[in-house]
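One chain follows as structure tokens, the form predicted on its own.
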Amino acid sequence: MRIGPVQPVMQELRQTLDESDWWPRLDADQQRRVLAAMVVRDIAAGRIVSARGAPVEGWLGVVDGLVKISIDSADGRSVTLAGVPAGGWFGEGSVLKDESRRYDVIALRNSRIAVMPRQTFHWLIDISPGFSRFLLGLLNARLGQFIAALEHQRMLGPEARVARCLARLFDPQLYPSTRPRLRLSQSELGLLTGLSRQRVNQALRQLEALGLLETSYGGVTVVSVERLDAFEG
């Protein structure tokens, strides 16, 4: 379900594009065509951005907010595959394969989502070598992300899962706009890690005691991405 009307491209979108690694690889004419084709939608917290089984309109970018990519089983269990903060672009696999969405995309807070129509996406692949090279790197990073997520889910304890989840949000190819201060609540972090809010709170306290991060109301400040990414508990 979409909340609010389709909105024109705005300054906030331009800032997101300027911080995206693929945008400078386009020439001026390509940038104008992409901007003319893009739309921006506001999605309320808890609402579906794109539903599993729905036709894929295009490539999605988070201009503001936070979304999760998840799958629900027939018996009601939910598995979060990834979280995407502001500045992240995702869904390229579904656009490339010309298939229905295989997962739900849900806004964890009020979010602003940019949509590059699939026709524009495929046109860029055909005409822009720079965009195609970027896309190869992005797909490789995405594969590494999901392999790591599976490994963490099966082999790591709660503290390490929280640490690695936070570290993944700093991947420069996937999320180039991430800042040291993450506006991320314990409930949201629980949804991304599959842990309860209480268990996330315990994990954050341990990681803070080790000097890897600092907690404050409504967010987390990461002190060392490298140490978080190497943390095993």
The other form holds:
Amino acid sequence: MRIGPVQPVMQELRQTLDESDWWPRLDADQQRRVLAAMVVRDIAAGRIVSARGAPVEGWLGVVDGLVKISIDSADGRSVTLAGVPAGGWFGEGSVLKDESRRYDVIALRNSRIAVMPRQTFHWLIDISPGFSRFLLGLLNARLGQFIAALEHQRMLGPEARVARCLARLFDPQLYPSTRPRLRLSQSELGLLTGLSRQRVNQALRQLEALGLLETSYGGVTVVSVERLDAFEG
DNA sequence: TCATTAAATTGTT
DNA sequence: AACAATTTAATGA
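Mind sharing the form predicted in complex with the DNA? What's above is the form predicted on its own.
The next block holds the full complex; its first chain is the one shown before.
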């Protein structure tokens, strides 16, 4: 009983919403309105989801795939600020400030992105205390990540970089639906950490030997987020 | 369902 | 950066 490709896409979107902490905080009418306003876009691997300086369309959610938030410095080098796995919502900063995007958002693999239009986002903040409280928690969690990043800036070991990158992807507040087994290839992890795939491979083996995670074809299974987060080499 | 092939990923140099 | 080995995904009988 499928009516074109639209039906499965909506189903996938519904599932992502159901796994998002903010969704159940809305009442039925609000959910209906949000769902009607939401747009889904497919982005091919390597393509830009949203470029720095571009006007904000809205709040972004990863329905499927993996994106990174990065910035290119003047000398051409790229610094990755964060990776966002499926189930993660991001970009609220620029929407809140009503400014253009401050960072590049790039799909690391073929990804499906949900867009909640700016107006809908602001409407929710005005009308739903639950949503606003969720946003406060989200912003606080991000602040915590960046403070932790500064705190651990001195440790530059590749193993530690990989460990922290993985720990951040498993932050339960930012990405609640990330399962222990995350589909994430070593080259994708390399793009997130700024390390070569080979070095990521070595680091993963070392972390696996320590029992912090398990590797498998096309992904990693995290055994202990806490120990990964605390790893200092 | 199974066998074959292509593509992706890994491990090593 | 390049290579071989391995795993998965896709294809068609």
